[in-house]
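Listed next as structure tokens is one chain, alone, in the form predicted on its own.
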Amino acid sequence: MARLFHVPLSPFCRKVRLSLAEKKIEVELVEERYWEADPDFLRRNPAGKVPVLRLDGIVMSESAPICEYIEETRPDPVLLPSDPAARLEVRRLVNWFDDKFHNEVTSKLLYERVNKKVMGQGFPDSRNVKDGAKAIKYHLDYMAWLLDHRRWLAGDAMTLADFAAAAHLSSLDYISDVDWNRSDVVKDWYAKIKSRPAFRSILADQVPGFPPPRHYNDLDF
């Protein structure tokens, strides 16, 4: 069985979990307090980051190459299209959410509100929280623009781009930091992807001291 060292609200871990679940790859989840720099974990990944996946006798780190390895070795169902231009757009959007969205939104909201407390690093920086709350509006509007022109974020089929976006938004939704009333098309997209069997384990996540809002695991939110 595959084994994934993860943190429940990490969007990077969630993206890998969604890929594994969509491919119906059974995985054992091991929660890792990576900030404690455990020597055993550092031997698996000297960078001291999650996710770390053990699959096919290989220990892998970094969510983007992990997801591409899963796609290359388990191509059904397809999450990365064969057409080069379409693959480029998927990779662009995955990078958008894992870089730009993460730096402007996730790190300002989730990390300030949750990670600091869990890691014992003090109280949230109100300036960062304010900046993140402002930035997410721009990103939701950009998603709405994409979805006005496409069935899914990167085109006519669901791809890794949708999983990358859903991983970040689901983590933020756990702490009620997503205004789903801002865009009907984004809310409909999230309801559609949230209803997939691959999402079930994510919706069951519980973080001690941070109960999710009532709508979090409601498919008709």
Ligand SMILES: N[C@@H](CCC(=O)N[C@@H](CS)C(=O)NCC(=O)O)C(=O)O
The other form holds:
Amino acid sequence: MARLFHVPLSPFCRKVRLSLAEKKIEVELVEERYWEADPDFLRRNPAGKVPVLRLDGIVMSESAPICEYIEETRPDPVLLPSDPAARLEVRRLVNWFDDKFHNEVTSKLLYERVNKKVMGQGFPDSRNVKDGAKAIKYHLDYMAWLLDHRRWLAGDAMTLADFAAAAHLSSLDYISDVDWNRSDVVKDWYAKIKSRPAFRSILADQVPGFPPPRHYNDLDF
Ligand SMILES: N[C@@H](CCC(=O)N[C@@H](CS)C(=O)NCC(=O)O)C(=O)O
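What would the structure be for the form predicted together with the named molecule, rather than the form predicted on its own?
Below, the chain from earlier opens the complete complex, with every other chain and molecule after it.
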């Protein structure tokens, strides 16, 4: 069986979990406290980062190549279209969320509020939290603009771009940091993706010391 070394609220791990679940690949989840730098874990990924996936006898790291490997070996259902221009758009948006959104929002809110406490690194930096809360508004507005023009973020079909975005937003929703009233189209998109069977394991996550808000796993908000 596949084995994923992860932490529950990591958006990169969540994106891989969503890909695996959408393709109905059974996986054993192993929580990896990467900040404790366990030598066994560092052997699996010398970069010391999660996710790390063991699949087909291969130990893989870096969520984007992992998702593309899953796509290439298990193409059904399709999460990366075959048309080069459509693939480009999916990859652009995966990168948008995992780079820009991550740096401007996830690292400023989730890492300040949760990771610092879990890792014993002190209190949230209020400047960062303020910057993250400001930046998420602009990102939600950009998503709303995309969804005004398309059914899903990268086009007419659900793709890895939707999973990348949903992975970040679901982690932030766990700590009530998403204002779902800002845009109806974004809220509808999230309700649609959240109700997929692939999302179930993510909605069942529990981080000790951080109980999720009631709406977190409510499919109707
Ligand atoms: N580019 C990597 C980023 C993964 C990443 O930054 N994971 C975080 C947890 S959310 C981590 O392991 N950080 C440890 C570190 O940076 O030392 C990917 O897409 O997999």
